[in-house]
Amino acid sequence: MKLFAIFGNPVAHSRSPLMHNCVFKNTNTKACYTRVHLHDGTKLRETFFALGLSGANITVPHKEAAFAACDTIRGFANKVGVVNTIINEEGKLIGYNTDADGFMFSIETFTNLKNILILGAGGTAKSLAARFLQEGWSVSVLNRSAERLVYFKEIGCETYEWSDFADQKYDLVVNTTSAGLKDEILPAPKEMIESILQNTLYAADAIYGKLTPFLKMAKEKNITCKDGADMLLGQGILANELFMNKTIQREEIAKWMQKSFLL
């Protein structure tokens, strides 16, 4: 029996165990997936081994700590310094990032995107910014303070603090902060979010399972928007492929994960 888990703080809300266990059960795979509420990201590696895990997903706020915990980084995670999926290969932790492609899957119906604004400057923001730039899109990042904006400047994004942000028109605004996950706050001051949403075609939130204040405001303005459910599905399919070394067909993984959202 292989054991997998998701590390996060908070993590009780995560649908990942339901998604992956639905795949395992319906494909007769001897594996189980659970949650681990991890307060200190520096304890991720020792906790992973103490639990005897074969692999794990990592959610906020530990994605950068997960990068540091790995012995080897592969693929897109190397570019962004952020890991959301870890595989145990003979005692070595191998880190991957499936967030960015999961998000691209989620916004397939959003057309003619050229100019994107990202709210927040954490691990998810890094993944999405780098992926958007690969598409040739113009990317701006808005964060409360300048400290975490250095990476984004270095890769070619426009960066703003709350104090120096000026209104512009955007095709898509994405909230990558945890604002609204376990509270009713916005990712930036209300007046600023009001202005931003008045100047965008689409809005998206990485948070899923609830209507965040950010998405509620977008809906009130009749903006086409999405929560993070499709992103969760997209990254989950890719993560499961890595967990099982592609022994389960992607179509099968997608079928059972989609069904898990009805449970």
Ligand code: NDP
Second form
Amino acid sequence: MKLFAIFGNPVAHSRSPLMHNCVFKNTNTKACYTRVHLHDGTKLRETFFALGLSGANITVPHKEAAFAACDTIRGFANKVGVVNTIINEEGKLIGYNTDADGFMFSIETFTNLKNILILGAGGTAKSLAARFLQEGWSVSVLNRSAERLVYFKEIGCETYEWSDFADQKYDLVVNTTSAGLKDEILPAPKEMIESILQNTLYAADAIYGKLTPFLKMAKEKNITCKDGADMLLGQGILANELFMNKTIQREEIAKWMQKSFLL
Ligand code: NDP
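Give me the form predicted in complex with the named molecule now, not the form predicted on its own.
Once more the chain from above appears, this time first in line as the rest of the complex follows.
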């Protein structure tokens, strides 16, 4: 029996155990997925080994600590320094990032994207910005404070604080802030969000499981929207493929994970 877990703080709300266990159960895979409330990210590695895990996902706020905890980093995670999936390969921790491709999966139906605005400058914003630039899209980042914007400027994004933001036309605006997660707050002042949405074709929110004030406003303006559920599904499918070393077909994983959203 292989054991997997999600590390986070908080972690009680996470749907990952349900998603992965639904795949394991319905594909007769001898594996189980649990959750671990981890207070101190520097304890990730020793906790992983103490529990005898075969793999793990990592959520807020430990994704950068997870990068540091790994012996080897593969693929896109190298670019962003953020890890959300770890595999135990013969006692070595191998780190991956499936968040960005998970998000790309969620916006497959959005067409002709060229000019993107990201709200927020945290770990999720980092992954998405780097992935969007890889597509050749123009990326702007708007954050309430300046400190975290430095990274985005360095990789080639336009960056704005609230105080110096100037309106433009965007094809897609993505909320990656945690505003709206546990409160009813917009990710920027109301007039600013109003005017951004006035000039945008598509809107997406990384938050799932609720209609955030941001998506509520976008829907009121008849903008085509996505909440974070499909991103969650996308990153989960890719993580499960890594956990099972591709022994289960991607379509099969997607089928059972999708079903878990109805439970
Ligand atoms: P981080 O803590 O790394 O970054 C949070 C960002 O939000 C920062 O830029 C911060 O700004 C900004 N912020 C926080 N509160 C407010 C506020 N009240 N108003 C405006 N800006 C605010 O978080 P993550 O990037 O890891 O996660 C962000 C969100 O994405 C979370 O809600 C998380 O649940 C969700 N998520 C969803 C996933 C999915 O699969 N659907 C996957 C990953 C994340 P500042 O720099 O000024 O502090």
